[in-house]
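Given next, in C-alpha cells, is a single chain: the form predicted alone.
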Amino acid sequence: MSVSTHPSGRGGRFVRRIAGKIAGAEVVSGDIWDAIQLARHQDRPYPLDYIARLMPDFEEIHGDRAAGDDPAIVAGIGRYHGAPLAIIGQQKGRDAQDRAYRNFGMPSPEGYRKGMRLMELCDRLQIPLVTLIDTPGAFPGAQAEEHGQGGAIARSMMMMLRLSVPTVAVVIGEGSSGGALALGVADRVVMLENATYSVISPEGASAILWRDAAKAKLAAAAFKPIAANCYRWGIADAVVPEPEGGAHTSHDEAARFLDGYLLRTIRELQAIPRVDRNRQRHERFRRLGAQREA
C-alpha cells in the first residue's frame, strides 16, 4: 500500500489510493466517531517514537528564551537520510506520569515560542522543517492565556507561512483547534490514514453549540474531520497509510510508511525555487474555503 495524493499532483508519484476511503461514499457518523477514537488511541506512536526510528541522532532544544520550557512541544534537529532536518512535534505522553508532565499534548505559549526558536534556526541554516501534529488543542488554562496563548499561535502560523525552507506538516493522530493549526501552515499537509484534523475538538464544538459536551458525536458527524474527507476537500495534500488495524499495532511499520512519503516530498520541495515555493504556499492557504461557482 502506498500514499494517496491530492488530484493537484502534490506529493509526487508515490501514489495509490487507500481503497474505498478516498474516492468512496461519505463515511457514516458512527464510523467517524470510531475513527476519532482510533486517532486518540493511547498506544499510537507519538513524535518521539517516529523520531527514534527516523532520526536516531536527534538533538532536542529546550526553553523559549523568555519564560521557560514546555514539554508538550518537542523540537530539535537531527540527520535524516544523511541531511539535516528539523522536527517540531506535540508529545502527549505514554503513561499517567508522563502525560501529566507533557500536559496531555496541550502546548502553552512557551512551547510555541520554543518551536519558533527552531523555525528561525531553520531559516538561518536552510534546514527543512517537519511538524508532527497530535493534540486535542492548545492548553486553555488561565496562565496560558495570561502568557499570550492566542498571540503565540498566531505568530507561529505567520512564521511558518514566511519560512524560506521546505516545510511538511504531518497530522499523526488528533489535530484539533488552534493548537494544531499553529504547526500546520506548511508547503505540504499530510495526514495519516486514521488521523483527524479540525478547527475544534468534537467536545469543544458541542459545548459551544449545544452547551453539552456529551453531544460530541453529533458535532463530529457534522464536520467529519477524518483524513479521507480532509483529502477530498483539499485540506490535506496526501493520506499516508497505516499498518493494518492502525499505527498503534506496529510503530516500526508506521514509521516506514511515513519515511517513504517524507523523503520523496522533501526532495521534491527542495527542487522548487525558493520564491516559487513560498508563492505556492501562500496560494495553497488562500484557496482553502474558497467558494466555487456551480
Given for the second form:
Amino acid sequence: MSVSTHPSGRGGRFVRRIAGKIAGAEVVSGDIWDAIQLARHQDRPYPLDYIARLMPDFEEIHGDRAAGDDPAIVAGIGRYHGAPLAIIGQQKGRDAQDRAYRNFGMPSPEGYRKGMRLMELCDRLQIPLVTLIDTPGAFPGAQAEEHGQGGAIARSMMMMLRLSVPTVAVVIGEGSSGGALALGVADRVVMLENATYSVISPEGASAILWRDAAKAKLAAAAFKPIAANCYRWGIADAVVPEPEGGAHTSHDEAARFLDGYLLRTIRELQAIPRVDRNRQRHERFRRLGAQREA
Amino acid sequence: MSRHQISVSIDRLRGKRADAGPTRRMPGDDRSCPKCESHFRADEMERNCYVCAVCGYHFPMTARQRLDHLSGGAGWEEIGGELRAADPLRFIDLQPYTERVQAAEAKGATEAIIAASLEIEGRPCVVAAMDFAFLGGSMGSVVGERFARAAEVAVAQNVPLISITSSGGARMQEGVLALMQMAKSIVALDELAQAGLPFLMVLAHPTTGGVWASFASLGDVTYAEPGALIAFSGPRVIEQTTREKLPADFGLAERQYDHGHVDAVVDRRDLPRRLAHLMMILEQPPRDEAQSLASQLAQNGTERAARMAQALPSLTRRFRGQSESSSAGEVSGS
Ligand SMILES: [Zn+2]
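Form predicted alone done, so how does the form predicted in complex with the partner chain look?
Below, the chain from earlier opens the complete complex, with every other chain and molecule after it.
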C-alpha cells in the first residue's frame, strides 16, 4: 500500500479514506463524472499556486531559444527545503482573459522545448525535477503541427526517461493524452485524490467513438480515469490526499499535502544509486500494459 | 522536349467513355485508384507494390504484405506473434471492445502491428510494420509490447530496427494503458540506442496521434511515403477546435518534408533498396577490422607525435629565449 501520508499527523484519516477508495468496489459512473468536474474545478490550484507555496523564491524561465515562449507551460527553479528543485507544469488560466493567455493549458511545441531546456539543466547541475500535470491535451493547431508537436512530445518523454536525477510526476488535475504524458515519464508517478489520467478527454472521446460530442459522460464512465483506478492499473504509484471536498477548498492545505509527499519521495529517490534509479524507471514503463497470449 | 511529362492512361480514357464497363469505376473497390480511378488486377497490384501504375497513388498495405515486400518474398520470423488484445477496462462504446477485436481478428490479422526478423536485400534487421486495417492501426498494449520485443530482438541480434507506421494513434478502448504504450516504445528505443543500433522510420499513410508523438518521431533517418498524412492532431480536429481553414495538403508527407519533419519522401517501390542502402552505410566494420583500423590510426598518430617531438626542442628553445630576454629586460629596467 503506497498511499501517501503527510507530516502533520492528520494523514491517518486521509489515508483511510483513500485506502477505502482504492480497495473498494469500482466507482459508478456518476461518481466518475463528479471526479472529472472536481479535477477541472475552476478554483483548483494550478502549478503556480503550488509553486508559490512550496518555493516562494521561484525563478521562472521563459522561451525555447528557438521560436517563442509558451505560457501554457511554466518552468523554473527554486529553493525547496534547503536545496534546488526544478518544476515544469501545464498552467491553465483562471479567468477568461488568463485562460486565453494560457491557451487553456494546452501546450505548443515551444512549451515542451522550454521544458526540455530545464531538463537539460537538471541533468547537468544535478537538480531533481518535479512535473505538475494538468492539461486537456497538447494544442491541436496548424502552427503547433508545423513546429513539430509530435516530435516535441516524443523527445520530451525520451529526455525525461534518460535524466540522471530523481524525477516525480504529479497529476494535479486532468491528465489527458500525449500532451500530459510528455511530462509523465518519471521515477514516481502520483495522482492527487481527485485527479484524472486518460488517453483522451471525455469530450474528445465522445466525438470520436460515439460520434456525438454530447456523450462525454458516457465516455468518462467507460474510461474510468480516476486516481483509484489508475493506482489499480499500476499507472499511479501513489495517491496524494486533498483537503476534504477537493483541492479547491484550500490551496494551502493542498500544497501542504503535496509538500509532505514530495519531500519524502525526493529523499527516497536520492538514496537510490543513479544507475539503479534509471534502470527502475525504464522497467516501470516497460511493464505497463494488458495483453493475453493466444 | 516538353517540360511536362505526358502520361496517357488507357484506364482513365476508358473510364470516361459512356460504354466503359462498370468494373473500371466500382466505388469502394480496393483495387480502384481513388485518385485517378484506374483499376488493376490483383496480380498487377502486388507486382507494383500496391502503387497505382498510372498516378503513383500509394494504396494501403497490410503488415504481412509489408514484410513480404521488404523481404522480397524470402520469408520472415515473427516476434511476439502469440500476443493478443485483452480488455482491461471492459470497454463498450457503440460496440463492446472484445467484439471489435474479434471482428478485426476474423479478417486475418492478429493485431495492428507485426514484428519480424528478416533480411532486406541480404541485410539482416528487425521490422515492425503497422496495419491500418486492424482497428485503424491503433496502438494498444499488444502494439506496444510487440514493438518493445522487436527492439529487444534487434539488440540481441545486433541488427538495426525498422518501423513502418500506419496508425490513427492510441487505442482509446484500452484507456490510459494504451497511452502508456507511447512511453513503453520510448523505453524500447532507448535500449536500442544504448546498444548503438540504428532506428529507421518509414511513415506511411496515416501516421497520427500517439504513434507520431512517440517512436515514429524518433527515427535516426525518417522516410515518408508520398501523400501520407503525418500529424499529431488530424486536420478535422484542428478545423473543429480552432476554426482554422487548412490547405488541402496539410500534414502530408511532401509538406512535412518542407517543414523539416521528414528526411525524404520515398516511393514505396524504392523502399527495400533505400533501406538496405542505409543499413549498408551504417554497418560497423567487423571487430578485428575495426581494431586494425584503430591501431593504424594510432600508429599514424604516434608517427606524427614523434615528428612533432623532434621539432619541439627548437620551438621550446625559441620560446624560452624570448621569455628570458623579456625578463632580463625587466631586470635591467628596474
Ligand atoms: Zn492512380
